[in-house]
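We begin with a single chain expressed as structure tokens, specifically the form predicted on its own.
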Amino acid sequence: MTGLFNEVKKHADTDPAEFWAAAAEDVSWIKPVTIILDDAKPPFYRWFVGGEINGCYNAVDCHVEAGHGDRTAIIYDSAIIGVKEFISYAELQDRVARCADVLLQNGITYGDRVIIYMPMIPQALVAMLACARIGAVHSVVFGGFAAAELAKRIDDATPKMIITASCGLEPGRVVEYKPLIDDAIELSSHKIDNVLLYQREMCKAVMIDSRDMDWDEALAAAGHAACVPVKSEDPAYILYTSGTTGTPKGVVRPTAGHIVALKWSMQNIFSCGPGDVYWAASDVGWVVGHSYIVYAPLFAGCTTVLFEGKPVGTPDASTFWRVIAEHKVKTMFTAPTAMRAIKKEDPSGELVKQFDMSHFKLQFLAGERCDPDTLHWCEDILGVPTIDHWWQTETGWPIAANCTGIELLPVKAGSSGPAVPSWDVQVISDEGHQVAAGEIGSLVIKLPMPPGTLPTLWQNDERFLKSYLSSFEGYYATGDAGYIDEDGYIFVMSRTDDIINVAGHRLSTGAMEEVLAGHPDVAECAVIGVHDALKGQVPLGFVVLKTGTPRAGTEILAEIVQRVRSEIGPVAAFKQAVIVGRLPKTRSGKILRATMQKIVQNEDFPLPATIDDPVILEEIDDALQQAGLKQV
């Protein structure tokens, strides 16, 4: 790496405190920082001690006073329904205003919890910010969730107000969400006061007398609540990540390093500033809608785009074209794995070409390993630069990226890009020892970590001290294995749990993935390690084809064994995989492949809380035992 990226990474990685006190300057502080990095009491790191600021502040008030209040913050796009929103900062203020308000009244204040179980909607980013407005905290819990779920995560922030809608909208059908909130109260130990409720057209829900509230007439009603001072340690939200048994983990974002570090963000590592259109093609429910739907793009002052539909079915394969044209995108983000359903149903990419592009120039994806092949079609396809980038619900924000706003590197498929500056990335051995160049072990960070990552889990230092910083002393281990090449590039190549040993030799099964997934046939797969008498584990692949395929499956089968054989080695013993006609996931799109080696070695398993539609897993259960590959 040379020129100015390896400047600016040289600067944050020597001195990071003057780095992001630097970076800091270009937000709105109510209230100084005293200390910008607190290493007094490590492993429990601060930044931006002393300083008070607020975060809806930032996002939409400093717009507003500096003139721009007319630019358009939102826009709103239901591929479902067919509706379209623009909303300006002006009218966002005046809304997110009247949001808080209402919070008050309802006696909710600095530091109260409140749950927001919204679809994709306006609404459900008036309440966020409503929520940063008045310093309580959000946990957003993504909609639809099942109601056990949702009262787990409702014991454990101890809300004290529920903010949701009627329903949300999937293709070709309504789910109503009233029924699984009344539920959930119901189920948790901890009650809730009030439940704020908007009702969408499609489903109009049942209130319950003195807790329910109407969003529209108690909006209406409502007066303006100003920004209050938030201290920058204090937290922004708390996150859930997603557990199939007990106590999901609950993610705390600072509230200071979670602004400087996502602003920062927008304009270095995706090109995005005031004016600039955004989309980040997620959900408010997952962590990359909370910092790249809601909150980065608008402080950043950029146009942000909200999208209610799927990849493909609403109603085809061309809807991300269609949106990105139509709000002259500048920079897309999204996972690979909705990719790869676009080009299941449109190999060749010729929905593309009848929409104007010529304004779009940056396509990200991160969510989960981005296999080359799907790279290489982005960028056929697209003619712009295609960015994987790698980080978690735990950072916030990218740890491995292109940082296309400082310095377009040359892309290598496969990898996340170099660590971002300020993120000091290593490769450690299960031994503890940090590995050569090229050579596969568990992804670490040394600590400190950057500003904007979690500082602990709500309510919990001992289980944030024992799932991330037990393994590796001085390092929070992200539960990721790869390697660094010897330019610095990152390659995240599948999670540690992943990694299998076949005969003594630890292989990853994601390198074997992307040795499927550049068949011409295949449009997606997923590879496990699943229990071998004779060699401890061995690998089983599981592949969908591409839409229209005219071959045998037979043949297909026989082809990709080969190739593993060839680019990995007979060491690999890969030797089984069958056809699939859908992967199991999780609603943000990461392949449930734990639960899949459940299923071929006929163990129980919880349902998982997260699975996009329960009934794949009986069919992948069918596709096995049709192919004799179900174990006794």
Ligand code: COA
Contents of the next structure:
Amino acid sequence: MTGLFNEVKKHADTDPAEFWAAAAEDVSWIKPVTIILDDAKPPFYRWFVGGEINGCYNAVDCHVEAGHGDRTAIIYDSAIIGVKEFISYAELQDRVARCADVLLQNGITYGDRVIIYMPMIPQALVAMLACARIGAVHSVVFGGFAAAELAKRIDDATPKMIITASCGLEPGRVVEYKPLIDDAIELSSHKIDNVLLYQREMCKAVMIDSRDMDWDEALAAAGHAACVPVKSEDPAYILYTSGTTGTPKGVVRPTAGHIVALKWSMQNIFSCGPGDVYWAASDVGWVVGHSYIVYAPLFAGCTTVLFEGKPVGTPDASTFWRVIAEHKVKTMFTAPTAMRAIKKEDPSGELVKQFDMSHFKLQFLAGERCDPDTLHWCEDILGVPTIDHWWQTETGWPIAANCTGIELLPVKAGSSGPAVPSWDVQVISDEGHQVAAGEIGSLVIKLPMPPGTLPTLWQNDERFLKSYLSSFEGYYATGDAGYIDEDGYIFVMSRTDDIINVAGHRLSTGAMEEVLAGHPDVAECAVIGVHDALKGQVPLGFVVLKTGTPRAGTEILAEIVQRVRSEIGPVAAFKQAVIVGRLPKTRSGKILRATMQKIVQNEDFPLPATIDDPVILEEIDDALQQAGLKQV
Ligand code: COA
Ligand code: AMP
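Starting from the form predicted on its own, produce the coordinates for the form predicted in complex with ligand COA.
Up next: the whole complex, starting with the chain shown before.
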């Protein structure tokens, strides 16, 4: 690392309060901040105390007031139905203010929660911004989750309203949302009085008159609600993410920190400013969607691309290049798995040659480890720097990245770059000591973390402390393991918990085990993540059946696959399971999941010293071979 990047990093590390005070001058405040960083009650830290601000104003109104109302805010491009829509900042302001008025008319006020369960359509962004406008707290749930998962989030967030659409679109399949919403409301203990639903043409939902409202009718009849002052530390949103159990964690995003940090990141990490076209090919249901489809590009006055489709099959592997060329995208962000899917269909990158990519400058990848092959393939076919960067739902924005807007540093394949200024990332051994450069350990962040990171979990300080702050005092545990080399580049290698990463989607094997264990014929089970050439990892279940079960194993396996699909959702991609006689365990009864993973992946492993009965490992190997699930 040389020059400018080092200078910025030094400034942020030596005086974080001064560094962030300067960044905070770049956003619009309603009431000025009195304390930049309140560290009076560690390990709880608060940024920008005393300030009042509005997320929607900073994303939309400020640009209109500055005379940029005609600039395109959102380009909606559906590769599934072939529709394109260009929404200006002024048009967005009108729609958001109307939607906010509908919320107010239905009794939603400051601090109330609203669940948004929507596909990748502009109405999803309008709904999110409308909540921000009136200080309501949105919780967006990814459309690939089933009713039971939605019900868990309803019960935890206790929303006053659900905003949804009649359907989502997957290639070749219309996913009806309304039956799912009705089921989730039925399943949850917390009751919902209002559902606001956008009817899409390809599927009309049946409405319940006393509860459901039509989006178009409601917005047409509405007035324009104003932006209200929101306290810096009040939640902008809650986003549920997988933990080690079946109960998701409600990550809270503090309003002011999220605005200041995201705006800073757009210029300094992604090199995008006013008028630039930025595209994050993810989903609004994930943190990437919250931060880099919706908020950050709009805070920065960019044009954000809202893409409905997949990297392949909608209609083919050239879709991403078509969108980049047609909309003059400058910076793009997606998951490595999307690139692997394109590479599989077009290994030599012939399709990209058909397009004018002259506006395209930077390709960012995150969400899972980026294998060097994929990184080099992107660099070769795109001819622009490909930047792996690392972060998570909890942090809301990148922990490690090549900060291209400060100084483009050399790219090292396999690394997600150096720690971004203001992030003090360290590697710690199980014994709690900092390890030498190049040695693997737990990746932790010294407290306090920068603005925009989670201050706690929704109404659960105890789980927040236990999950993240109790392993290493004074540090936030990311749940990732890896190393930092002598140049300060971070290499994220694996998780230290039971979370797996399937096609860039974060999933809990613990949650899947809970579903498997609920099957009446299952005595015991384990779910592990195993290597997959396309999706990075996929789940694999091991089940021990109850003694004397008369039913055929194949029937039971088909049922448990279906159970995971209907209880967690298709996004879990749980398609494989095997019946075994016993599970390998330590003498204290802990299931040896890492050893099972090595057996499936045909990797060498040391015999665990504490194993109860080594013969079980051979039995597992045999069962996998018979089921054709052992990888070669
Ligand atoms: N609503 C309903 N169902 C959904 C859904 C949604 N929003 N999103 C995914 N699903 C379903 C899919 O239809 C699929 O169902 P199937 O089992 O019937 O085929 C299942 O969930 C798994 O979906 P997905 O993980 O998307 O796999 P895929 O095989 O359809 O596509 C990729 C594979 C690699 C092309 C795709 O996963 C991809 O583009 N990944 C990039 C992910 C990404 O951007 N992650 C965000 C982090 S940056
Ligand atoms: P999510 O909270 O869904 O964004 O998932 C975050 C997790 O995805 C991280 O904790 C990592 O395990 C993984 N992850 C994200 N980005 C990267 C990356 N660039 N390299 C390796 N793992 C990553």
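Only the largest set of C-alpha atoms that superpose within 1.5 Å between the two forms is called the rigid core. Residue numbers count along the first chain shown, from 1. All values derive from a computational prediction rather than experimental measurement.
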property	result
Core-superposed C-alpha of V527 shifting 2 Å or more between the two forms	yes
Yes/no, H68 Cα shift of 2 Å or more between the two forms with rigid core fixed	no
